[in-house]
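Given as structure tokens, the chain that follows is alone and in the form predicted alone.
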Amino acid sequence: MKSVNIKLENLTKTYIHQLKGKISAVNGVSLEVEPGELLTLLGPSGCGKTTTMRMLAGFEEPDSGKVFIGSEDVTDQMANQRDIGFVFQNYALFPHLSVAENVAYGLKVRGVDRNEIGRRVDEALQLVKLEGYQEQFPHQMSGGEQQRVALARAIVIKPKVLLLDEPLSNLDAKLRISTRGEIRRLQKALSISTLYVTHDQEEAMAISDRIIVMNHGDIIQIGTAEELYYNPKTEFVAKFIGAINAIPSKIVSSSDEEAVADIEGEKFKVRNFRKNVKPGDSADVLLRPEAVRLKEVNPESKIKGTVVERAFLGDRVDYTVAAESFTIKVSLYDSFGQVTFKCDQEVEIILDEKRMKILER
């Protein structure tokens, strides 16, 4: 089947809450999933990502806006007419049906020939690496296996579009990593246009072609994992994608692209993306933990701090260091044979000026 694009145009959705009154869940969201792309909606709980997906699926009716699958306007179509495969957070398997019967359910509803059903069920189970599980029941399977059954059930109908709503949230950490790899492999093998919803930043970065960061019903930024990590447009995106330090400073001077920031008496030239920053203003300078280095303190040390936490994580050592006016996270990689620091040790903090930036709030 040829891959199709998905297009949402200015979708809005509001709800009436008994206590909170009118709640705007989605505010004029427009996006496009390219043919064969895996696009992820990422954001905190209540940001509008699941509501957006449910409007695409036909489970929620938008107050306004349009939904297109390929060139077809499906805004007014029922969910079962939209030719989508949906994988739910809780798997939604029928406990009284075998694996084969669960996977076959959508084909039976569509009136597919019995022999064809058997062939396609076997094919789908082979794709998700569950050959031989046809006669098993959901309660006899692990969480990861149940999720793969749900995935097989979604793809067996050969939908134009695949939608996955927090599909890994019920799995343990190691199983999440392996299962997300299986989802990515399968999605690329089928070249199926996919919208994926998660609140897990690492999951989104690992699995997506592009990511949309949402908050309060709005799209904040769209880009690849690399673009969002290295070039966030706002403080919200910078803090949501990966770990980041917000270091308080006083602005000494500023222009459209650069500012001089005073941090504990030391001056740093930083990239400035915030409008109307003036000398004398307070501003948080943002810096990733891996852009900070530590050294043993000496008479020439400028910014000093004390190690208050240390965590050895194999590929890196994470430190929390308290300076005079701020606390900073530091990640030191490839620590084998290198100098490491102990809790309560005084250290020099070295900030990478080239990677500092001030962003819009």
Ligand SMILES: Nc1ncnc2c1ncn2[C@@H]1O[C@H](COP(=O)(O)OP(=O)(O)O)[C@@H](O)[C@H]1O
The other form holds:
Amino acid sequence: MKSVNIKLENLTKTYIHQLKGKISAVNGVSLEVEPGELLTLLGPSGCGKTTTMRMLAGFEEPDSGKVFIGSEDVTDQMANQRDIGFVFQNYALFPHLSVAENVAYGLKVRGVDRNEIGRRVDEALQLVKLEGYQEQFPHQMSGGEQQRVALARAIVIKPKVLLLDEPLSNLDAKLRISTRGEIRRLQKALSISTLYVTHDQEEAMAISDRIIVMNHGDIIQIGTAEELYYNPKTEFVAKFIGAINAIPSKIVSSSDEEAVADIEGEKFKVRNFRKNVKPGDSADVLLRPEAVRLKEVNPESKIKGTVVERAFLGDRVDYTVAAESFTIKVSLYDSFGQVTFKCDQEVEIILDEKRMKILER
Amino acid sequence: MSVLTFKRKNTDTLGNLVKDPALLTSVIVIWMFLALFVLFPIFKILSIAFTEGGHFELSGLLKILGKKYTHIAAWNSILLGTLVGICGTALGFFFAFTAVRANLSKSWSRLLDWAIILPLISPPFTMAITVIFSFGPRGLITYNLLGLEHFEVYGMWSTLFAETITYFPISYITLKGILGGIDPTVEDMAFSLGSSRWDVFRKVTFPLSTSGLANSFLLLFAASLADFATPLILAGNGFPLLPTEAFLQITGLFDMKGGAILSFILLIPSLAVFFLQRYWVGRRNLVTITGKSGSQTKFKSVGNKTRYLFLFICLLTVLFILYFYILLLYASMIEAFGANNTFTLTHYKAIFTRGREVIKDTLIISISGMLLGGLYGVVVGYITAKKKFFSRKFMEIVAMINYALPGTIVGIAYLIAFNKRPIILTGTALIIIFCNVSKYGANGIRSTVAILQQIHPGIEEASVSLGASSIYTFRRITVPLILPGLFSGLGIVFIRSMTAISAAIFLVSLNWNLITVSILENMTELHLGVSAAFSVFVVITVFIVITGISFVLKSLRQPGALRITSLFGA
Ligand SMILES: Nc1ncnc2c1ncn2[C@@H]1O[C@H](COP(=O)(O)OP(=O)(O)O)[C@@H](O)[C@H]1O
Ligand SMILES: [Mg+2]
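Could the form predicted in complex with the ligand be shown next, to go alongside the form predicted alone?
Then the entire complex follows, led off by the chain already shown.
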């Protein structure tokens, strides 16, 4: 089957809450999923991911905006006319139907003939590695298995669009990692245009072609995992994707895209993407933990601190170091046998000027 | 849009109704039913209590309120309710604790469940009858065994005893759920911290079940307050209670107003207890610590000696219950209890000949009530739980009123409301059927709502997302999932129609009589054998129906199919 693109144009949705009044869950979201692409909506809980997805699926009527699947405007179509496969956070398996009956449901609705149904159900169960589970009931299965039944049920109808709303959030950590690999493999093999929702940045980075970061009903940034990690547009994105330090500083001078920031008396020339930064302002300088180094203190040491926490993680050691006016996270990778530091040890903190930046809040 | 669309609505608005003709129709029909068979009778009973010759007048009310006799009856009712609440809860807790904590084998705990079912499915005064058989002037125990000549059985203690045995199963069911829900690892934890078994019970198990205990107390208090038949047989003249006094006022003195006022006094504590139970205690006990971990550890809170002691005492109680029922069977098969013990089947012949009409009437009323009431429960439960519409909250409450009120009040209210124009139903089967539907159908509402709350809304959306229309979804997904609610609703209406008496006694007529009322009449005319035979018939019929329903429930392939006790889930 040919993959199609999905387009959302300016979708908005406002809820009236009995206590809180108007909640604008989604404010004018536009996005496009390329044919066969896996696009992820990433953002903290309550930022409007589910609402966006439900409008795409047809469960929720947008206040304004349009939904296209392929070239077709489906905004006014009912959910059951849109040809989507939806995997719910709680799987939403039919508890009174066996695994085979669950998977066959969508085919039956479509009036596929019985032999064909049997064949395609078996094939789908094979794809999710659940051969032989046909006669089981959902409550007899583990969370991971139920998850895969939900996936089989969604893909067996060969939908144009696959929607997954936090499909892994009910699984334990190990299973999350293996299952997300399987979802990705399957999605690529079938080449279904897919919108994936999660609040877990690591999951998003591992599985997606591109990621959309959302907050408070707005799209903040769209890009590949690398783009978001290395070139976040705002502090919010920088903090949401990977770990980052926000080091308080005073601005000494600023010009286009560059500023001199004062951190504990030391001056750093940093990249500045924030508008209207004036000398004398305070601003947080952002720096990833792997762009910080530690050294034993010596008389020339400039910024000094004390190790307050140390975690050995095999491939690297994570430290938390308290300087005079800030606390910083540091990741030291064990390449070429680096020196390690102990708790309470006094150290010199070396900040990589080239990777420091000030972003829009 | 129709009743069956699954786009989520956020608020209860009038707009939802206007847009949705199917929902609108259902809501209108339900409101008409509720207005006619819940609100109108209540309004009538209040207006008779508070008016005189068409205008507001409190003198009648005040006169009865001022009577010493009223005070005594009110005080007795509350005292009895409190005692039954305490004794029944204690016994229920004891049973539940044994069932859940003593690591019983499957067959033992099934025996407990079944023995406890007996009082639940009997006419409410079965126990009262057997108490007379055992402890009455010619009682098996008092007269034959102990040789007491003038043992006074009538009064508070025998009433308390009979009501405790009759109603403690409610407590057992409530508390078993709570105790079973406490994660054994919580107790393990306490042990690991060095507590003794007694300490664990006192400091962990007991405190965790307090909300359940309060819940059970309130349920039993309400049951006792509403019980009418037991005191009618056992309380005697020395221990007047509100429901019986109201009944005697109406049937003995033909004083409708006096009866209405007496039953009105009953209304206040009943409603208070109902709302307390439902909105305070009932809500809290659901969220006790449940072991989602599926932990396999066994309960260690009962030592071996204690275990056998508990088991022994429970068995003794079970044997006692069985003894009562065997006695009932025996009394139905001998000439005259206490006088002539020769075997005979004349009583059964009597109920199937002279009593044939009554049996037929009862079955017709019970079966039609069951069908109507089951449907009513599912529809109202589905609509109030799943749909958003103007007046939804109010409907929820109104649909529970007759359920919460003692049968005596409902019966008197119906009597007053439907014996005059515009609606005359006195003397018909319909008045009894509607009374049963509005009162016992509420059980079906509750079980349907409970089931719907467990069904994630995503399940219907999942069906729609797979291309199913909303009608297909309703048929293939929603209906099968709420069928257990329908069946337990059907079951309860049938059981209660067969066994209840407190409302129906005001509504029977020459044309339409009920078995329970016949049992009572035969008791007062001292045809004990016929009463016993009728009682046995009721118990067996109900037992068959229950078994049938639980069989159907099992075959519905529901995950963790409902057990029989859940038919009565309090
Ligand atoms: N049916 C609803 N009624 C009222 N408010 C809602 C409803 N659904 C979602 N919301 C609100 O809309 C916002 C976005 O919710 P949602 O899309 O579920 O967020 P996410 O999936 O990103 O966690 C939240 O503030 C939530 O409380
Ligand atoms: Mg969500």
